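Here we start with a single chain on its own, the form predicted alone, put down as structure tokens.
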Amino acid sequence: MQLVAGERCALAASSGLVNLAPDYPSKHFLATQTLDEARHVEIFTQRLFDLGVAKEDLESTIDRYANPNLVKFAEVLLEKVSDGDFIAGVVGQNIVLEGMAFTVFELLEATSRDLNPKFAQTLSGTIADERRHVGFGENRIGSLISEHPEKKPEIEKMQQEMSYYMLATFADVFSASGESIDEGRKLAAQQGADSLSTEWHGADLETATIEEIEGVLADTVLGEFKNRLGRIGIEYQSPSVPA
């Protein structure tokens, strides 16, 4: 459910940024990114159907189960796009949102590799797309920020706010998924599979607690934010920790 909500945000943001782009190479890239995001929405929506969500119930189901903090995360980004702010929009979309998605998909791929190889393969393709999108954000926006240094405080505030809602989303999702992870480990053990015996950023996914996995995910995403923002001339702002 959260994957569909996140990819819908990415689709809305990237499509909105096309006409805001100041040059045709950027318009062209963002148009191809829009196609990528539309494909991601389609793929993850089909997975909801495969899991039993009826097509006529799709919108009401998303409205009901999309995490409120993820919705707020999306609203911060889409407000920048709606206001016509290309620089902040690309940082929010291609650095913050795509950077988060890239790492989340990596974690999901690692945990799905043996239990659900078809889904893991889907995620591998999505990760390749996200890597390309993040690369555009770094390569294109750095020069624009150099030309418009007055934008930095606004962008840093946006990053801090989006990061807070991201961490709050992680806290909500992980607190609700502990039992399902335990069930997956038990099922893997019954099948004689070492499906979660994967080390991911120093965490053993077979034995790590749900809190430890959440912590590694959050630290990894925030660390990547800091590195990528530094490369484009933006000072990373630490978000407050959700209560």
Contents of the next structure:
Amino acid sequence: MQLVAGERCALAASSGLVNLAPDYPSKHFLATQTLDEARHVEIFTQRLFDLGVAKEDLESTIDRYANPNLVKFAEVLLEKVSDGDFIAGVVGQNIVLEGMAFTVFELLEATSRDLNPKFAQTLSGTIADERRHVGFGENRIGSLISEHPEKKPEIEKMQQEMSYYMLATFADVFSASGESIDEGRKLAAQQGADSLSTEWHGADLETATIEEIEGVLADTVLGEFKNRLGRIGIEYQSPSVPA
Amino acid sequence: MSDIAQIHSTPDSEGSDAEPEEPRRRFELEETGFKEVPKRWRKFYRHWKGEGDSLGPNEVICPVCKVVIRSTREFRPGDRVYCMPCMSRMVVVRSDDGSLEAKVTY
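With the form predicted alone already on screen, would you show the form predicted together with its partner chain?
Now the full complex is given, and it begins with the chain already shown.
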């Protein structure tokens, strides 16, 4: 559910950025990214149908289960796009949102590889797309931000706000995932646990607690934000920790 | 060799003057199962396998998309590198711990 909500935000943001782009190479890339995001929305929506969501219930189900903090995360980004702020929009979309998605998809792919190879394959294709998206974000904004240093404080504030809502989303999702993760581990044990041990950024996903997985994910994403923003000359701002 | 392949292994003369002038080791690149770029270029990339994986002298990690970029010759500081999966251009530098790493150029 959160994947569909996140990809819908990415679709709205990337399509909005096409007309804001100051040059045609950027417009061309963002148009291809828009197509990528539409495909992601389509495949993750199909997965909801495969899991039993009726087509006529799709919108009401998303409205009901989309995490409110993820919705706020999206609103911060989409406000920059609707204000016509290309640089902030690309940082929010291609560095913050895509940076988060890149790491979350890697974690989901690692946990799905043995138990759900079809979903893992879908995620591999999505990760390949995300590589191009983060690459565009860093490469294009890396040069633009040096021409507009006055934008930095506003962008840093946006990153801090988006990071807060991202951490709040992680906290909500992980606190509600205990049973399903236990269920997955039982299933893994039945299928032959020897082949299912998965290490991810130093955590053994087979034995780590929910809190440990959430902590590793949050640290990895925030570490990536810090590195990516640092490379393009923006100072990473630590978000406050959600209650 | 095509233009893109040449970016992966620039002429020795473009390396740093401080580096020894020993001839570069050459490597046969095998298929790695990396399917995110056209077939012709797949041998130049592989996925990083996480803890327990290590880089060869002809490999650097793309800091943007975390793919391992491979060359037919060992890397030296000053070499220019292109990451086709994320379209980033980089230069190889010597890090503080003595290892080689790729630094993005904008």
